[in-house]
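There is one chain below, alone, in C-alpha cells, taken in the form predicted alone.
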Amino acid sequence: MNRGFWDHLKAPIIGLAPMDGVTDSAYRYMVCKYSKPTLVMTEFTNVEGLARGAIGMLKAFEYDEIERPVVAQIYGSEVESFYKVALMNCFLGFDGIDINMGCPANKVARRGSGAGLIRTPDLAKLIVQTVQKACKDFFNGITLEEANIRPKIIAALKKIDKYNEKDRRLLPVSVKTRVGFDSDITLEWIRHLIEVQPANITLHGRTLKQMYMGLANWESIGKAASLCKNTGITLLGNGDIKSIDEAHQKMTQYGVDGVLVGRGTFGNPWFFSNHSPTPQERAQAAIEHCKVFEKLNPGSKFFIMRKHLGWYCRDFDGARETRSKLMQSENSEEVKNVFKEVFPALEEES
C-alpha cells in the first residue's frame, strides 16, 4: 500500500473536508492563511467531462502552495475516465487523489457517481484500483500522449504552473464516502473498501438518503475506525464538528485517525486555530475573500461569494440589515462599503 504524504501528517489529523460550490481555491487559501488545516481537498470534479475534453473543468485543480498537502478529489463512474483524469491529478503535482463516494446529490447518485457506488461495490473497488494504477503508471514514466488523452486539454495542462513533468511521486489514493446509500451499512462497506486498500477512508456519518438532515451517526464512524485498525487505512470522521474541541472529542471517543471539517467552517477562516474572530476580524476577511476571488477568478460572476459573505456576516447589532445589503453588491468595493458603515475602520485597514 502506498500511504504517501498520509504517513509524514502531524496527529491529530483536523482537516478541510471538500464542499461542492464552497471549498474553492478562494476559500481554501482564506482557511490555510489564518489557521492552517492538516490537509485540504479541492472540490470534487467530474471525470467523464474533463476525459472528453472540457477545459474549463480545469479550473477547480487551481491551487496555491499554501495549501499543501493538497489533494484532487475527483467523481464519476467511468472507469477509463477515472484513469485519464488521475493522470491529469498526477501531472498538476497534487499530493494525493481522493475518489468522491459520498456526494448525495441526485443529478450526481442516479447516474452511479458519488454515494452511487455505495450500491455497486464490485465497480467501487475497480475505480480505487484504476486510479492506483495511473498513480503507478505516472510514477514509472507514461506521458499524456500515450495514455489517450485529447491534445487540447493536454496542451492546456501544459500551460498550468503546477505542470511537472519531472516531478514523477507516486501519489497515494483515498476515499471519502457514506455509511449506506437508504440504510446504514457501514461495516459491509467499509470491509470492501478496505479489500483494495485505499491509504485513506473518510466516512461522513449519514447516508445517501438523510443527505444533511438530522444527527451524523458517529457511532457508525466508530465501527469503521475498528475496521480499519491494523490495516495501514486511516480513517477520519466527518459530520456534525462545530468546533476544534469536538474535533478532539469525537476523535477520543471513536478512535478515528482524525476529522474533515466542512460547514463548521463557514464564515470563520480561523477555525483551525483557537482564535475567535470579532465581528470586525469577520468583517475583515470578507473583504479580503472577496479580493481574492476577484484575483483568482476575473470575470467571474461575483454572486457566487455572497453566500460567503453571509457567513461572515453575524454576530453585530445590524447584522441582518448589513447582510440584506450584502446580498446586492456586484464587487468587492461594494463589500468593503457595506461593512464600513457599521466598522468605520475598515476604511484604514483595507
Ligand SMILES: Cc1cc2nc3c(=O)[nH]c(=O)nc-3n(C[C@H](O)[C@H](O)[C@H](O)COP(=O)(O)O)c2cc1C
Given for the second form:
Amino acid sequence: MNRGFWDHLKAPIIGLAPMDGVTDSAYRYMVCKYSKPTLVMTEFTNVEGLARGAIGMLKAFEYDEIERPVVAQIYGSEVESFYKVALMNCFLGFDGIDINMGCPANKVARRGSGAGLIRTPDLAKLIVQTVQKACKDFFNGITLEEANIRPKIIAALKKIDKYNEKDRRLLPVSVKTRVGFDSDITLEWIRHLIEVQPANITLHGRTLKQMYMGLANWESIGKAASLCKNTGITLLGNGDIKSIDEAHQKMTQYGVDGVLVGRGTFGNPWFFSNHSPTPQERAQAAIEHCKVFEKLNPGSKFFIMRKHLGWYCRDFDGARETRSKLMQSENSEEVKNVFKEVFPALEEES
Ligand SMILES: Cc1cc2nc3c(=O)[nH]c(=O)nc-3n(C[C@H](O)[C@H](O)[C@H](O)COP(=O)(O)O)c2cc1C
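Could I see the form predicted in complex with the ligand next, after the form predicted alone?
Below is the whole assembly, all chains and molecules, this chain first.
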C-alpha cells in the first residue's frame, strides 16, 4: 500500500476537516499561520463538473505552501471523471487525494455521490481503485493529453503556479465517510473499504440520515479503529470535538490514530495551538482573514467572508451589534472600521 505523507506525520494527527464554503484557501492559510494542524483538506470538488470542463472549479485547488501536507478532496460517482480529476490533482502538486463518501446533501447523495456511495460499496471500491490507478499512472509518466483531458482544461491547469509535470510523486489515496446511510453499519462498511486499501479512513460518527443532528457516535468510531489495526490503514475519528484537550481525550479513549476537527475551529485560527485568543486578537485575525481573502479573490464574493466575521465576533460587550454591522460590510477596510469602534488599538496594528 502507498501511504505517502501519511507515514511521515507527527503523532498524534489532529487535522482540519474539509468544509465546503468554509475551508477555502484563505481560511486554511489563516489556520496554518496561527496554529498548523497536522494536515488540511480542500473543500470537496465535483469530478463530473470539472472533468467536463467547468474550469472555474479549479479555484478550489488553490493552496499555499504553508498548508502542507495538503490533500485535495473530490466527490462524484462517475469513475472516468474521478480518474481525470485525480490526475489533475497529481499535476497540481497535492500531497494526497481524499474521496468524499460522507456528504449528506440531497443534491450530492441522491445522485449516488458523497454518502450515497455507502449504498453502493462495489462502486465505492471501484472509485478508490480508479483514483489509486490515476496516481500510479501519473507517477509512471502519463500526460494529460494521453488521459484524454480536454485541451481547455489542460490550458487552464498549465496557468496555475502549482502545475508541475517534473516532480512525479506517488500520491496516497484516502476516504472520508460516515458510519452508514440510514442506519449505523460501521463494521460492514469499513470492511468493504479495507479491501481496497486506502491509506487512511476518516470516519464521522453520524449516518447520512442524522445529517449534523444528535451526537457523533464515538463508540462506532472506536470499533472501526480496532478493525483497521494491523491493516496498515490509519483511522481518524471525526465529530463534535471542541478543543485540543477533547481531541486528546477522544484519541486515548477510542484508540484512533488521530482526529479531524471542523466546526470547533470556527472563528479561531488558533484552535490547533491551545492559545485562547482575546476578543481583540480575534478582531485582528478577522481583518487579516478578509485581506487574505481579497488577495486570493480579487473583486468578488466578499459575502463569503460574512459568516466568518460572525464567528470571529464574540465574547465581548456589544458583540451582537458589532456583528450586525459586520454583516453589511463589503470589504476589509469596512470591517476594520467596524472593529475599530470597539477596539481602537486595532488602528495601529492592521
Ligand atoms: C459547512 C460544512 C461543510 C462541510 N463540507 C464538507 C466537505 O466539503 N467535505 C467533507 O468531507 N465533509 C464536509 N463537512 C463535514 C465535516 O468535514 C465534518 O465531518 C463534520 O462537520 C463533523 O465534524 P465537526 O463536528 O468537527 O464539525 C462539512 C461540514 C460543514 C459544517
